[in-house]
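First, one chain by itself in C-alpha cells, the form predicted on its own.
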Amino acid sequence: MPSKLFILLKSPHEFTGMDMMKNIAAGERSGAILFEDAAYFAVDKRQANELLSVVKEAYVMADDLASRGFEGKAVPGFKAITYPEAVELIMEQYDQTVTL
C-alpha cells in the first residue's frame, strides 16, 4: 500500500479533518507535516497526541515553529525540519501527499 503524508496547514482549532485522516490512514505507512498555524498542533499536548494517535511520523516546521514564539518547544514526537527537509519528504520519503 502507498504512504501518504498529510500536509496541515489551519491550527487544530479550525481544523476538520481528523477523522478523514484516520480513514484514509488506516494500516499505512503515514506522516504529517505542520505548516502554518498548523504548527500549533506540535505544542499544545492534547491535540499532539491526537495527531499522533493518527500518524505514525510527525515532522512541523522549524519557521513556524519560531515565528510563532515556539522554537524548540515541540512536544515529542514532533521533528523540526527545514524547507529543504519537507521537499525530501514530499519527492522522496512518500508515495502519495493529502494536502488538509
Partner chain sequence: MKTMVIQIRTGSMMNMDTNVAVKLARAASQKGYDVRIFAYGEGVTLIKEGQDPKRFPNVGAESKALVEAGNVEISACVTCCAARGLRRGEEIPGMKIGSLTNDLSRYVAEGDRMITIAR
Contents of the next structure:
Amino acid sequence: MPSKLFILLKSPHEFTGMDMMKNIAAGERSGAILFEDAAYFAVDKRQANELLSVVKEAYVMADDLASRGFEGKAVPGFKAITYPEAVELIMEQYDQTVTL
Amino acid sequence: MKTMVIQIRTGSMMNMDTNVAVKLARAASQKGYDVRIFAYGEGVTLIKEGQDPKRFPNVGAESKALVEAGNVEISACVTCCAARGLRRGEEIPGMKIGSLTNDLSRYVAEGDRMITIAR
Amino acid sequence: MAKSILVLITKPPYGFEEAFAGSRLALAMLSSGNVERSDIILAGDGTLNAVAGQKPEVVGMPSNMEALQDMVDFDAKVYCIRSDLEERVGNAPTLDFVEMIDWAKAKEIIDQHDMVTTF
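Pass me the form predicted together with its partner chain as well; I've looked at the form predicted on its own already.
So here's everything in the complex, that chain up top.
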C-alpha cells in the first residue's frame, strides 16, 4: 500500500477534508504537512488531537508557525520542519501526496 | 535524479499558495531534483511578465531565477491563459504557455511525485 | 516515472471551475498518450457532479456531465462515493456512466495510481 502524505493549506476552521483524510489514510502509513494557515492545527490542542487521530506523523512548516507568532509552540506530536525537510518527505519518505 | 511535479492553481496574489510552490521548487532544485511546475486555472498568473507587487514577495521574479538556474521548467495552460487575457509574448522569458496534453502529461510521465497547490 | 494519475474531485459543480478543470486534466492525460491510466473519483461535495438532470446552460456554464462522460470514450472510469452523495442529497438520480463505490473501494483505486491530484 503506498504511504500517503497529506498537504494541508487551510486553517482548521476553513478545512472540511477531515473525514476524507480519515478514509484515505485508514490503515496505512500516513503523514500531513501543514502549510500556511493549516499551521494553526499545530497550536490548538483540540484541533491537533483530531488531526493526530487521523495521521501517524504530523509536520508543520517552521516559517508559517513563526510568522504567526507561534515559533517553538507546536503542541507535542507536531514536528516543525524547513522546506528542504518537506522536500525530503515528499520525494523520499512517502509514496503519494494528497492535497486536501 | 528524481523529478518533482508541482501543479499550482492559485493566483499569484490571492494568498501564499504560489509562494509555497516557489519555496518547494527552490528547495527541491537546490537538493538536485528536477522540478516541473504546471500552472493551471488562476495559477497561470505566475508566468506573467512584469509582476511588481509592493511589499509582497515577487513570485514571478523568484520563479524566473529558478528557471534560469536550469533544472526547473514552468509551463502554463494555454486555455486558462487565453481566458484571462494572457497572450503569448507576455510570459516571463524562459517560461512557456503550453498545454495539459503536451506539457503536464509529459511532466507526469517523467515525474516521481506530484504536489498539488490549490484551495 | 508515473504511469497513472488519479483525479480526486471534491468541489461541487458550477460554483467552482474545479470539477470541470479536473475532468479536462484527466482527459488530457489520456489523450496525450503519455499517461497510461487516469481515472476520476468524485468525493465529498464532488459527488454532486454525479447528479443527473443538471442544466448548466441556465447559468451559462460548460457541462460537467459532458466533461465527465468524455472520459468514458477513453475507457476511463468515473467513480462516485455513494455515502458522500447520500449524505448530501439522499437518493438523487445519478448519471448512468458513473460507478458508485464505497470508501474501501476508493482507497483501493487510489492505491493503484502513481499520483493523486485534487480538485
